[in-house]
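Take a look at this one chain, the form predicted alone, written out in structure tokens.
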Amino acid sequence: MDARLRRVNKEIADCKNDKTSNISLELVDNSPFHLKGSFPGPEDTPYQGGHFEVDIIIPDSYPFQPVKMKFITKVYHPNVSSASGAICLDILKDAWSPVLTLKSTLISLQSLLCSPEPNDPQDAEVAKHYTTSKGSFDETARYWTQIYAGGPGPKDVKESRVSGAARDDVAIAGLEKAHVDQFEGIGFPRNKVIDVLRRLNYRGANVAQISEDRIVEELLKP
């Protein structure tokens, strides 16, 4: 048994007779260097209640190389790409070292969750959101946890999430549902809507900032 076989099998050992973390890996595809690792959303948080998987690839010369981790439930996180899960974070670069394991990089993430860096982002449209409206930030985070993650909510909510059925698109893009009638009442797509309100940041005091003006000519830009 090579010695990156041997070290992984152990890694996974310790996690499983760790009852304390809440942190689990489970082979994908028997294979011992594609993983699977989940967590629990950290408490005080909009992830809290939320069970958060992430996919792990071990390189070939693992330990002195880090480890390639990525959200497979969908984050919204400065830090965390929303589209691709996607993932800042120095130790899974520079910052890497042969003494981290699985284990503790995991609880890494999930202290990321706590503390985002918004300053070094990953996802620059969910950054903006965080640093100009906070409140509306967490919101939205809490409303993808519920959706994505199986975290608490109203009944209606899970329930859309159970039975598949249309999610609030308007509430998954961190925006206030007035602001997107308002400018499809005026005959503009409702998804093309969406998407320039997302990307101009028209949230929080950020509204004020933003003419209607410059929103219609960024709606009627082909």
Given for the second form:
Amino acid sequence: MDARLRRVNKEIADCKNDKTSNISLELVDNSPFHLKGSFPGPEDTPYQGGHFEVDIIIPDSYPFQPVKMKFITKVYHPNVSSASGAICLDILKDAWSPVLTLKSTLISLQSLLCSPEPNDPQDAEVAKHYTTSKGSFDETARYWTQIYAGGPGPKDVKESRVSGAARDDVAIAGLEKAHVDQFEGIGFPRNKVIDVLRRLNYRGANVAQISEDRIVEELLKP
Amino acid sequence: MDDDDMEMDDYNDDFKLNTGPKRKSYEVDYSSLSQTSVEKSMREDVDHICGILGVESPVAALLLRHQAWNKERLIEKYMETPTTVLVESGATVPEPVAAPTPVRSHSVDKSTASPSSSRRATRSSSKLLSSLTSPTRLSFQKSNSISPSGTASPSKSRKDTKSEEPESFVCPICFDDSPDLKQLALDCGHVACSGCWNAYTTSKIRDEAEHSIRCMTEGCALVASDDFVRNILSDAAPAGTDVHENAVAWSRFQELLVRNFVAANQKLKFCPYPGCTNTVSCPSAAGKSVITSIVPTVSCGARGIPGSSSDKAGSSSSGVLQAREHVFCFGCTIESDHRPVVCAVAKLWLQKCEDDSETANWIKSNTKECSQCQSTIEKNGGCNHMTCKKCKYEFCWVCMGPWSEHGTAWYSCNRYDEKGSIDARDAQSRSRASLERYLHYYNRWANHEQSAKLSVELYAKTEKKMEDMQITSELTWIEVQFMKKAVEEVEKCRMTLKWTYAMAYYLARGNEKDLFEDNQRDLEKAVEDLSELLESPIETENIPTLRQKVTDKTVYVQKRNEIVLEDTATGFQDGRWRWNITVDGFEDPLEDSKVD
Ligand SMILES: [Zn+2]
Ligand SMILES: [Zn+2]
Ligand SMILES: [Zn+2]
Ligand SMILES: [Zn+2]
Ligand SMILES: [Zn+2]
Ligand SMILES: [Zn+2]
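If the structure you just shared is the form predicted alone, then what does the corresponding form predicted in complex with its partner chain look like?
Every component of the complex follows; first up is the chain already shown.
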């Protein structure tokens, strides 16, 4: 039997038999080389209560070259692209070793959620948010967990965010409603305001650093 | 060398490397080395280290690679802390621990793969290992033999060594448990089957261009010796692996080792042409961050690109191009031959072009409008003498002025009369003037580049002409080669001309610059003349005359080119050139010659 196939089949079986890790693997399109992995968000993090799915492609030269993984579930995290789900993690690149497995790699992803590496970011904007205002970052990450990963409703999130079933664009961007309203009130389109404030990292202590003129200047750019 | 030898060189002109006493001022001393001869130098270094440090040659090789082939530093460090140096280079495992523990559990649980499971540090651990079981130094084990560092048995418990019953072996990487599986480990004892080692090694070499093949176990830093790699790609490769693929991987591995050695030595450069494994040694251009007195244009001596379609029928003209000599600059990666201008100035110029590309984009375009009837004209040959197909207006491609004014005197097109123009301009139009000044040089630079590129077509046209000539005249194939020679010369000189404009842009005003531009103009005129002749239609009865003319002009062009290159090169050697801008490695410009 093909060594790669044997190895992957064994890994899938091992994962099924292991009841303690909470890691699951399933085939996509009946191919053992395209899988979907999932795990619960780690406790005591903004990802707690969420269910995170990962797209897994087993390359031809597996396990001698690293497995390709990216998040299917949207995750608000400095080392995960908020747009594409691409992951920045050393073992998925040069630190890969053939003795690592799908399960151990997924466990590493899970622990990446516990300990972000903002100095080696995949998503620079999210990383900025993380380093400048951790509290606000946690809130946004929790909101993402709630709306994208099926996490529980917020316990201490402001009233404005839970009201209404629709997803709150302001909360997704990790911004304050009052700030967005303020510039929307001047006459700029809401989407653009959210975009600019997010890009400028208009959050927490940073708000005092950025003049309103600067924001208007950005908003006026085509 | 005496005079007799010098004359002998004349007969060997085609084969000489630029090392003889007849070297021209614009040439540099260098020699070309084959992969085999670089490997010989590597072996000498390895032997040297073996002798001094008393290690085996596979260990010496790893040590040298880790210290970037700096023998003195390696010896010094090794004398201080041999164990650290050995461990860091991947030659031995850290921390001596008496009893081996099982390598890795069957279930590939991450928790058992901790780096600390590495055991045993031995300076010559390979010896120790072979004394235990393996007859070779490569730790190859027959199946069913006892692994020296414990087996990869499913059990997590520490195994007593030398158990009587051969354990059944399951490869921890691929989970194969066939009884005839060959087990293999580096000195760390992290066992896997030979199939996995083979696939891993091949993948590292082929997919990652990696010569340092580390142990497969996470956290283990041991590096496979060259002997191990060779073996796993040959004798120890499991049945069923592609023999050809193994051979390719092994030869690629050897190339990677040579590249590593060459990269560590400032006197050496690996030939950048695809598929070539030659190295050029050029000590006179080594180790300087900026080379100010020479342009180190070198060649590895080989031609063509292996595996390219050069010998395919019907592509003879591209064949000519693909069979080019492997010429490159030892000092930079800007362009293969940017003579006469030195690397630093060439780099400044390209940076400038990149920055101003928006503004200058329109010039690069291959089409222009006829200044008389406004119809679009496409340039499709190297010659600047354009004739509008529609209105028959004859004009110069570079300046768009009427060709009649150029006539035999093509002066107005290579010089930008800076003095006159500066007088004419007032302070307000300075920035406009500086852009125009730049565009003047850029225009001519881009024109020669484009013309040189179009030489592919010129080659094709010329070959067609050569064939026609054979049919319509008495001339043989050999006798019509003058056309090809002329085309090659034109292309070569256009490259020189191109870079003379980069040089002239930065030259400080004065006599030296005037003389430089005189030489530039003479070459340009000669090249355009010859280029025009090559594109003119051929009448059968005139072929002997044409041949004479082309041959004469080719010789003349060659001479003019020689003059430009010689004069510029001696200027660099004498420190004669002054710039209008600060250039790395040169004196700062005089205040009054500065240009923004
Ligand atoms: Zn195996
Ligand atoms: Zn190892
Ligand atoms: Zn070459
Ligand atoms: Zn150069
Ligand atoms: Zn016209
Ligand atoms: Zn002109």
